[in-house]
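Encoded as structure tokens, the following chain is the form predicted on its own, with no partner shown.
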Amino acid sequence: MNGLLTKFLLKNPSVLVFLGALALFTAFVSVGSEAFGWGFISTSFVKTLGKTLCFCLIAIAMDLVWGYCGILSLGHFAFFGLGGYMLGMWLMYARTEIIVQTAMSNEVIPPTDQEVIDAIGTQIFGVVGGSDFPMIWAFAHLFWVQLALVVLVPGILALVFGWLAFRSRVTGVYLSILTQAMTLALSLYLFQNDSGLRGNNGLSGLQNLPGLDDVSQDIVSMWFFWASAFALGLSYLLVKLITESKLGNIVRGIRDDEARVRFLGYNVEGYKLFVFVLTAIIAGIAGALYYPQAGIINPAEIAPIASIYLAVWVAIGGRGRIYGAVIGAAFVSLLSTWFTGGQAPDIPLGIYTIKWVDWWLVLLGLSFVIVTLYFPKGIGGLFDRLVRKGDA
């Protein structure tokens, strides 16, 4: 195994490059870092660069699925944002069972276990006019349960959707509209009090860690950085795996002719589902390292336009390149943060004054215009041309 490995490696030296270049910039970031380093790098800034990594995972899953199989999907960021309740569930129901056996611990007689369960059901559920655990967190207080449903509550999803779909021969903008509804009406759902994760409120203090309260957050930022930077480098390995072998080739075949891929006598519906699965899963896992960082998840985070937006960095990086995409997202994603931030100076043009925060969407929209009409191939296609420049 280690052999093919090596070997793969060496024949892709550009898998190498991004690996090695993760590597520094990981341990840059590290040695600059106020829990580990020099100081120089802000905590909040940690947190805006491992948010950024997990936008270049939930990228590359969006290349692997678009920009290798053909299917635009607009529906990666419900997966995303499944993994990131499914994770978060846990955390809120283990921090709050901390906080009422603290305050139920000074009492006379000693709660029984129904007691604490009520008074926790209370306490995240209050705020619905709740008080009772829905069914969908049977297994909330147990972390490698949940842990495993962050994989398999976007991978079954994916499944069930994808086979409808796919055994139907869905294709094209149809399919993309599917995948549209389908996030439309899992946001619109959990949008409901009555959904059993707080509707619009959400779950908040997802940063705070249960039992380590006495670890600073500049420390746990680290942690949930690192862990972004090993998940992005193991699903770019994966992913260039895939599609530097036979399987990529069969599946860029299904992007640029089905049905010739059809007539040759392959599986199309079975590579297809695979892909989607597959990307679905990556994303979900993106998601449950996400959502700890930014410290809360509502529905507003699964509405249609963040899965456009997906499309957009992807094609702005450029399609059917992994490292394309995560530039992509890497590029947009900070920009964005510079922009709505307030970072970015306003512009004073007399009788109005532009301000980036209400301007930025429409940048990004006319840059993916732009993009498309004069850069089909995005970022990375104007990386590709200098290297080849650079060997000429």
Given for the second form:
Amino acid sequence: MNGLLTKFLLKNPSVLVFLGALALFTAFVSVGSEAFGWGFISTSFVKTLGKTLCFCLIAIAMDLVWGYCGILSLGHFAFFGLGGYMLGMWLMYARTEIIVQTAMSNEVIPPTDQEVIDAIGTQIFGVVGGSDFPMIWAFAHLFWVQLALVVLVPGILALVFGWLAFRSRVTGVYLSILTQAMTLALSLYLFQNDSGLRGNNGLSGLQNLPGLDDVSQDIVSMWFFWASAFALGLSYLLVKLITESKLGNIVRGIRDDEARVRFLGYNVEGYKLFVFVLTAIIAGIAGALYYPQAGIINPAEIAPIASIYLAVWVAIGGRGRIYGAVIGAAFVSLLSTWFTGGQAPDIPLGIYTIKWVDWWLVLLGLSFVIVTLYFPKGIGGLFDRLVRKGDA
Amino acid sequence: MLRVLTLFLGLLLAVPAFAQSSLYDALAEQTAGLKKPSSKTIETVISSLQDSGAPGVADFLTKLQSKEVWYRKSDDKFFFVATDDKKTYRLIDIQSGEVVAEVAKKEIKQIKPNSGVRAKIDGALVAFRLTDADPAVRDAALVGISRDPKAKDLAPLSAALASETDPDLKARMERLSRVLTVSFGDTTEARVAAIASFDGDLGLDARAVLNPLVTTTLKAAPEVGAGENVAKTLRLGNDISEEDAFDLLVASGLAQAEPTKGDIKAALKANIIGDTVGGMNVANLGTDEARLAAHMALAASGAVPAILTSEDKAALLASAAYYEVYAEADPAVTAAAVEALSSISTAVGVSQFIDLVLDGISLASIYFLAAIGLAITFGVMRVINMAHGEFIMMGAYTGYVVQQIIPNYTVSLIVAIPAAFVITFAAGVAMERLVIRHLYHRPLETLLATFGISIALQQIAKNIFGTQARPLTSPGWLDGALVFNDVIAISWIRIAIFVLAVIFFLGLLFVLNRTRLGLETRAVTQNPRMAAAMGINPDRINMLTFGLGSGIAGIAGIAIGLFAKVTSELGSDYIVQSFMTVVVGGVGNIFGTLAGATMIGFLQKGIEWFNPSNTLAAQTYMIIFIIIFIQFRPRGIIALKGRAAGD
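Switching from the form predicted on its own: structure of the form predicted together with the partner chain?
Now the full complex is given, and it begins with the chain already shown.
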């Protein structure tokens, strides 16, 4: 196995380059962080970078499913959100439990188990006018179960949805619209107060790890940054292994001519389902890593537009080359943070001042049109051109 | 000449003198009864006044009731009296309302009818107003009675009914008298007959008067009381849970309330000695069982009241009868009311179903309007235009801007519709020329590029018009609703939207099937090369078709803006549903879009009907249903077959 991996890495030096670059970047952020280094990178920026890595992670998944398999899914952010919700449930439950127990420990008569659970329920569901735990919170107190659900819930949803969709040969734009409808349905469902996930309040306070209140956010942010970097590196390797294998060739074949691959005797639906479910799982993991860094998750994050932005990142980065997705996600999301954060200088034009907070989306939308029209290979395509010139 | 003049003068004098004498004469006849009114004598006084037919009797009685009528001791004449300083009193003529004299208090005396008399007068006044010459007064009297029906209104109402001439008022009086008979009829037979007359009636008043008759209260008593009109006896454990039964016993004072878990905890807390309570260590009281045991120990020592044992509780529960009793005592009446209400609820159900169908049609026409433009761009040309929603938004904002310029809503609407078409047509053509033309062979990328345009347009609208909603006010003649009965009503805006949808449907059918443009469009979408070989310019056709689809979206925007607030997100709210409509209906033909919109509209209303409070859930379930539906008919309800299908 070890030999095989070495052989693979020797054959694909770009993977090593990427992993090396990621390791360097991680080390740089570590020495720059407030927790473990000189502190020239603020904790909030570490969080931004960590979140960006999660976006890169889901972008890899998107590239695999769209760039390699040709399925333009407009629903992967739903899987991302579900992953976040699953871990968020445990974070919120466990932390509230500690708070409630601390508060109750002062009472003369020790509380019964039911009283503790009722108090937690009131704390969590008070905002939506309830106090009872819905069924879906049955395992919220068990960390390992919720961790498994991070993978299982998006995975099973993708399996059921994908099986239904691929089985009836829904392809192309129809599939895109269908995935978008799925996302819309999910976010509308979560917007209800009686969805059991606190309606549009979502889950909050996720940045505080239960039982680790004395560990400062400086350190927690680095933990999540490392975890995100590790997950990104591992997923990159995994996805590369898939795309460079025979499986990857079949998947690309499906993208280019589905009917022909089917006529060659391959079970096209099976391959598509495999890719769809795998990428949904990666998206779920990315979400579970992202939301503790963001601190809050609500249904608005799952709205169909988020999934379309995901497609935008991958398209700008360049489809069909995994590093392109990473570059696109990092580039666009960081730029977006910069512009919408009010850090970009306004441009006074005499009678009208261009405020980037207002005009950034216009710029993004138009640049998106330009990229689609004139640079269909995205930023990654520029790299290709450079590399080819180097070869010559 | 002189004679004529004298006659004329005589007439002038005689007319008021005659009128005045009428009311005065009527009053003079009853002077004794009026000066000291008693509830026994007042009725004859009132009826004599009523019979006299003198004008102003009602006014006089109203004033009498409110103790504003006085009489002059010297001549027993009646006046209305007003005073500012309680020293000098102004006498006001009962007929003309003019001040005739100012006197000191000792010269006059106030008439003070007691409450019994006032009630009698009140009853008589109803009759006066109901028979007033002015229909507006009669109308007001009817409204007053129906707002607060009283038993005493029934007789005057029945009396007035006979003499009423206005058919509309007569019908209302007749109905109101039936309503009153239900509650206040003298005999059981009359009430039952009145109740039966409301069989299947949809009026809110009928339900409002019948429902209280059949309301029941839950009772627990050792045995069913005599004369109680029992609706249902409840069997313990089957119809009523033991917990509820016990609560009922507590409420009727037949049992002591049990302490709740919170009470037990509080009682324990209050009796802590050192760190034990009831002989148990406080630290061990973390379970309900331990707390109960401690409480029992405390009860044994008499510190707290004991909790009933389960045997005692069972015996207590078994000792009482539980039943629902009607507020109305007469069983015949309640039986008739139950029957009438059941027939009413059937009729209401039918009406609600019709109302639901109308709602479904109206929602379907909204979806149809939102999707019809897409049916052309996506359905016929196969171009997936994510900015379609923004064209709808542009249309709505055009309507808003036109309204700012032209204040007359009707005129501005007439101007706005073509303006919206022109603007979105131009935007569509520009978009087709600049972007979509280059992407005809890459449908997925069309999706992304048009999405880029969509977010740019949305943000531009936000920058121009701000984030708050702008009103697009409908002209006055579209206000209100077409009301069929108390259940079925549909607002005129929705009817207008339905009409607009029908016009669009027929218009597009005509354009696509009967015009040169339609023929060429269909040719280009089926086979662009062949069409080009036949002399059709595919570029031009694509441009015009796309413009047409976009222009229709603009008009749809005005229609949607009339009932929804205009915001920059207006379009994106409809985009997913619009695509669903086209896909479900079947891509490539207008009939499909109609079928899709109808199905989605009815489906959503149908699901909402099961759970009216939750439109979000309805949308969720609808989308799930559509996803499943597409499994079975991937090409939609109306699928194109053969060459027209394209692939």
